[in-house]
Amino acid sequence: MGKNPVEGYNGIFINPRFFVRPGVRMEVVKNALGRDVPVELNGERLRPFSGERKKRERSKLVPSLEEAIRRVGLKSGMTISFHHQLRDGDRVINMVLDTCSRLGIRDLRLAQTALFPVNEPVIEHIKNGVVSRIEGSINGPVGDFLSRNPEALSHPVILRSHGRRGAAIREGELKIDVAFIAASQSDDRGNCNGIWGDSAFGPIVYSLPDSIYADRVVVVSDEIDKYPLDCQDITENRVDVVAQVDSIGDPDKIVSGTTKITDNPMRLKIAEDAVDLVDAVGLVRDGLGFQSGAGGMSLAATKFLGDRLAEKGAVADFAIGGTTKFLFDIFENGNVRRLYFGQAFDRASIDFARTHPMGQGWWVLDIPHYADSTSKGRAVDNLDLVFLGATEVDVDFNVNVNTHSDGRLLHGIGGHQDTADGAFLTIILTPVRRKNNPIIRDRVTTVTTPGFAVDAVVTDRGMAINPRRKDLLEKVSGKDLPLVSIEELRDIAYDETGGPAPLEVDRTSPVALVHWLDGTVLDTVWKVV
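Throw up the structure of that chain alone, the form predicted alone, no partners.
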């Protein structure tokens, strides 16, 4: 037994006693209740009960973003994150940055899943030093500004796919200090969702990794309901503070912009030809798993695929969305058995989620499950088919969706890489030219998705199958399809436009780095001269 008292936990003085028996060395002290407990056991340090009881507030609700920011200790130099499911109706990113500016917080790394034109005020926060780095997709004015002024940020923008962003957060490559999660409904403990409330935008899927791995989590909501909330996309065990605001977004602009099916005859023909290719390959059958985007041609392809399934009496096993009315029509008609619900692209998607209890034909598909290539299993690897778009395609089947041909950074990656890499058949739908700009070309301005992940390109002037896919070429041989080589499509585009306009960029000044699914750097976006 020791003779001299030593200071224990919580100011309690305790006498250590040492016990040794064969194979065990133990140091025993009295804890705050006067009980003998080990403080060291075979070299492992243990903590005696100190008598302290952690007091927890029942409510996490605060009346403003400013108070929430103070509570979580947001300081200059930290990393903050947001989801983009409010789309062009978003008010949360702008409100948070405005508040940080008023509080004198600077040098922030912005780690949003995407920016939209509504987030143009971010430009001023870049200029005034509130934002010094961006790691997230950019759509619109902010990307346009940075394309000409990359020196406004301390580092190039990092562009990741949905799946890679989740992996980067989990692996610690993208460390988030404070995650701000917009919710259309929350209780005062932080259980929240995006399906109910006046500002509903669909299930909260993009912020799941943020809620798990961020040091602090703030739920931002304009509707606070009684505890416990019925529908819980994010749960209270991951939330530090709930900030009540007047409005998280404009409901008329949350689901907008890309959800109208094309009525252009040329684009409708591209969509129909794409479904003909799918049919010729033998995928219009029972058991199909597919995903489609929300662009006009992709929506048309989704509708035509549903019609073709109905004609054959076939039932797809599952479909992944970005959900729209056209996908739910296929489900309601009985031609797809299960739906994985990700982002909502129209009001019909939100209405469906409200009227069909989850588990009755549909499940929420969070981002790690959807597309994290470093996980033990991702849903995109089960896809037979995906329809995707492009701003450019080259003769090696590399696809660009990030920049326009003039080099301006105007779009994010989204799930383009993830689905192209996972699907058995990846089809790009695009015209050979847009006005006087050739879309099929020798070399894309920016590589977003490498050619080995792209299987076919369907255009208004024919369709080309990647020569790597000899199995597909064999399946469509002798069938009535407008097959041409990718080089022929390029030649048509060049003949009709005169070829690509000269591109002037400063290759000493990077605007952004495009990451591949494994975190390697795929390409660089350079300053536009």
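What would the structure be for the form predicted in complex with another copy of the chain, given that what you showed me was the form predicted alone?
Next up is only this chain, free of partner chains and other molecules.
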């Protein structure tokens, strides 16, 4: 054995020896260190040590997206992913696509968690061939464009819920070549978070599956701090390159300065009635687990639920955020014990995460834990209650949140399917009509969440409980609630609007496929003509 243990090793193992004792048959060779080791043991092949490996550079920092794209070998035809936590302030998706375009990379499959109006430039990248497929939510202008021009992509858009996206990545149905992960703070080795830094957007929860299963991972950040960061939503062992950019987003648009409750009396009434229903069912009690969205009506329902818990002196076990000031108010008031922190919707959420230590009343809820229905148990399975919205609800309690009644694909699924499927009581809050469009109707334009996962619909003209929930019907029987049948709500909506306008779509030309939690296809969104 030489001074350098690799010296003297030339790939040929000398003097193989064969031994047999009861239970062991092996072939022994000398490895690169001159030690006797088996290369075969009871039929199993083993690899003898063959020498030292090359060390890596510690820093993974590169000064541009262009350099990052080169380093990870991003090529035409690949799949790239992003999270949407920078919301309408996002600069990362547009910057990456611009850079790809400049580098001549084409035919990409985009696997973002969502697009926002700020991502309108994606339309140009579709037109010029940089993007040829999309699997992810396409809120706003891109959805509008594709609703009229589905042939601009080679394949329909695939829409998945937050949880299903995580499962599809884990199962290999959605294979990501390069994940770009926006971080408001990162060290030069890729430990990063979304809580600190000028472009803070809340803990990075959506990119966890991407960080685990993507071939290559690029952290994109505008604040590089000393190794190791104090707070690490994503850790260096999953990061190939850290790209420093001037700005990942517009802080004013990443999170709202404040989130506002609706001041529309009709909508406030719906929220109040929804909480009355929760109360009548007996859920305003110690131990409740609940979630609520960030729309004006949902925020109002959250606030009213907090008030009701306080009136009764009840303490909920947990709430899952989409976090807002209204959730923190309930927490500070002592009416909920624990917060699961997902997406951050307002400035108060960032402040909360910075001033309240994780593990003391709150914990980060990553997407697989939140909502992967193929996992061993999702947080949403523990929800007693979720308040959700709808663009349409039909008499089978099917809910549409993806398309407008004219067929245009303007919204993603988000956690709608996940929470509706998981919660004991799923309440949809919606007016029976919006202007001249009946929201409660015979048949939704698109099924986002099937009726079996929807338990009640609370409207400005009464509330309907899904007949399959006989347990709920028993509980509310005799209570002072404006109970009606779903068909009555439809009739009111039709009477007041003259019924649904005809849907003008081309049923030979699919815009998007709506997947269910098990990966099956729930519905097709068709071209608007």
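Throughout, rigid core stands for the largest set of C-alpha atoms superposing within 1.5 Å between the two forms. Residue numbers count along the first chain shown, from 1. What you are looking at is a predicted structure, and each value in this text was computed from that prediction instead of being measured.
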{"property": "Rigid-part agreement of residue 38 with residue 126 between these two forms", "result": "no"}
{"property": "Rotational displacement of the minor rigid part between these two forms [degrees]", "result": "9"}
{"property": "Between these two forms, how far the Cα of residue 47 shifts once the core is aligned, in Å", "result": "2.6"}
